[in-house]
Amino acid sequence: MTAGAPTYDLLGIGLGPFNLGLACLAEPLDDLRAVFLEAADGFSWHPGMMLPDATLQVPFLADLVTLADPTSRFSYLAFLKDVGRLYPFYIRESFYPLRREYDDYCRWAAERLDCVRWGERVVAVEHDGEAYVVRSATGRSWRARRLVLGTGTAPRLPFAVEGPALHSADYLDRKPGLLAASSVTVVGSGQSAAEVYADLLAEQEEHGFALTWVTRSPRFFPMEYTKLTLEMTSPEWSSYFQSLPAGRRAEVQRGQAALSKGISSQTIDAIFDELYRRQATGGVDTTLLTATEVTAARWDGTGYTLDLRHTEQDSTGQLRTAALVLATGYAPRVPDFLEPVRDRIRWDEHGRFLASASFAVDHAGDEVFVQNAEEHTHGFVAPDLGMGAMRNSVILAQVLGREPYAVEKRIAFQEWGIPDRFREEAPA
């Protein structure tokens, strides 16, 4: 570190759709110096999933600012205009975007900020006592009094895997190797999974490989939707879910699969819609088995042997595959470089970050934040892309002691918990 560095107000790590968020919400901000580290040299969500019909699960206002700040310079209509694709927008009439649109728009933001700095990875954070010293592997350094980590999640593996098989995150890159294969088994239940087997699906008939779709889930079940349900992506009632006993809060989240792990009604239609054309014109080489998990997955160098479990049957099987796509999900790490400053970290039974409502997960409570590393504290509308504005709202009104952007305390109709005024005692 250079004499006379500036320290900053605030250091956000890592810049995925939140940190950008963030960034983009602090920089008018008169009163708040912040800078954003990133490893890559730019912007990219999810590559390896950018197919080209895929969609959004949310609508456009889920941007990086619209739920803080409509007026904001780097909202998705403003880049709708000034790319020239707003009357075009307008006109298809649809709420969601392309997932490539929104990854276009994410990098016309980053482009737009003075406060990134690319090329940075982050390999130690320390204390000097005053405040957090953060070095990356240029040799770099940079002095900041709050933190906010938004560096991602990683592919979750649910089993042990040798061999060539890919997690979904590499779809794309690796793609040409599953369509020279005899067989291809995808292992999933959400809406990666479906949208890698409608798209090997439609690659089939040309390729002529087989086809099976494994899924633990007792059926291919869609995204609940509802109005009332996504009342749910609200404030309230994550801070009802905070409220609940990490025991509850556990078990209220194994049985909301459906709010945030479901696959879109559409893709499942149009799925099942290609399976009945294929059957009316010849018939289809393609295996779809529900409530079946892959428990070992074993690899002799020319394919894979997949022991399979039926959770309903509790009845055992065999399946051999040349090829294999584990749409399995993703999961918070810890990043290592946070070793040196562990102590000053509040973590729960499980070894993850413990939470306060703010988002904060530092002892003191208003030092170091996290972006989407907090599912098991604030409920499943950690990941959702709609829940990014609001939080970088709690965390700014944190840093600066005032609320530069509206925090809506409750938006609801309905009441989660019984409400006080039903506590009270009856009259006689």
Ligand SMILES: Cc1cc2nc3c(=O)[nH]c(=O)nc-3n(C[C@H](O)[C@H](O)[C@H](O)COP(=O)(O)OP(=O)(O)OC[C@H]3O[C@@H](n4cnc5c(N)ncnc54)[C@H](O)[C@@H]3O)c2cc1C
Given for the second form:
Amino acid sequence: MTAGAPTYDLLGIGLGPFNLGLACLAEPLDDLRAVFLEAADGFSWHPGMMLPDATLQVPFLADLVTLADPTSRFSYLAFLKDVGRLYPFYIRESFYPLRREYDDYCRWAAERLDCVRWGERVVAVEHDGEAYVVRSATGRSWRARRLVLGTGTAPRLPFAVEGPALHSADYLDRKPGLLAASSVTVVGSGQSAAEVYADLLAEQEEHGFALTWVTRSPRFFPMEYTKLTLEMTSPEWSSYFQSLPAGRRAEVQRGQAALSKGISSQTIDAIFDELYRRQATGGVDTTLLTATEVTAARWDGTGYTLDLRHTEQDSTGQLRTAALVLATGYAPRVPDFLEPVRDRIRWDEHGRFLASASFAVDHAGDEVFVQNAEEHTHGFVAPDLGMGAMRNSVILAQVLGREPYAVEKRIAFQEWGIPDRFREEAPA
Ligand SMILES: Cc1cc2nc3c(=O)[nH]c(=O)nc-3n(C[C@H](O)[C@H](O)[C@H](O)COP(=O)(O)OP(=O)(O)OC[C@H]3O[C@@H](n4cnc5c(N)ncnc54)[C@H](O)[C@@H]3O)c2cc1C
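For comparison with the form predicted alone, kindly provide the form predicted in complex with the named molecule.
Whole complex next, starting from this chain.
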């Protein structure tokens, strides 16, 4: 640690959308000295899935700052004004920016911050009795009183797999190899699986490969997007969920796939329409299987043999494919660099972070905070961009002991749990 180096009030590790939002909200606060360390040399949001016509799954108001501070200079509208595209956006009349636009917007915001240190992959976090000392792979280190962990999630693989199989996170980088294959199989049930299948279906006529989509889900189900359901993306629903016993939370979550793991109905219908067009104009060589779990994939140097188990028939089968795309989602991860300070952190019986209502995971409740690593305690809203600004407002309030940005306690018409006024012992 260089002599005279400052001790920061807050240090963010990782600069995905959530910690980038925190940096943008912290920037105007004179009483907070913050720094953010990012392993990459610049902002790049899910480059492997930056499909040309993909859109955000949330409205533009779920940008980095607006739901906390509509006057912020880091808002999506301020970006559009600055890059001269506000009027086209106004005329386009869609709340849903292209994924590429959101990536450009985040890069634009990141470039306007001087608190970001790029190319700094954190490898160790220690505590010197007074503050955290954070060291990166470059050998540099920083000292800070509080940490915010925003290192994101990691691609999830349902089974160990050898050979050239890829996760959807690497789709666009590896796409040329897929187009050259004689057959491609996509495994998965969510938006990424649907987008990869749709993109390959569009390429199939030219490249001629056989195309298969296999999902364990009982159907290709749509993301639930009706307004009373969307009200669950709220602080009061998350507080209610946090109040449930851990076992009940897991049970509730198992029944909530349609809230965060479904496919946008536009994508589903576009796929059907393309299949219909192809059938009417010469036929289409594709297989779509539901309620079918791929339990293993064996690579023999020329292709994969997939073991299939039908979850309703309880029957088994095998599928041969030359190329394999696992669009099987992402999982939260506990970064290894926390090992030296494990004893300062609260863990549940599964070794996961035990986050408080203010997203703190340390025993003191105000030193180490998490972004998008608390789905098991706070619910399906954890990875939702729409809740980023609120979570950051709560974290800043906890750090500063005041609310620099108003934190709404209630936003929904409906209530969750038996309201106090209806409880037996409540006075008439
Ligand atoms: C293709 C795709 C599309 C999505 N679209 C939407 C959407 O439209 N709406 C929505 O609500 N949600 C969406 N999500 C879900 C979610 O919002 C995103 O995953 C979001 O990127 C999560 O942000 P994050 O800040 O938690 O992490 P990430 O974006 O994963 O960023 C984590 C950052 O931490 C850095 N990092 C990791 N380890 C270290 C280290 N040791 N030291 C320093 N830096 C490190 C990484 O380089 C990375 O930049 C999407 C997810 C995917 C995969």
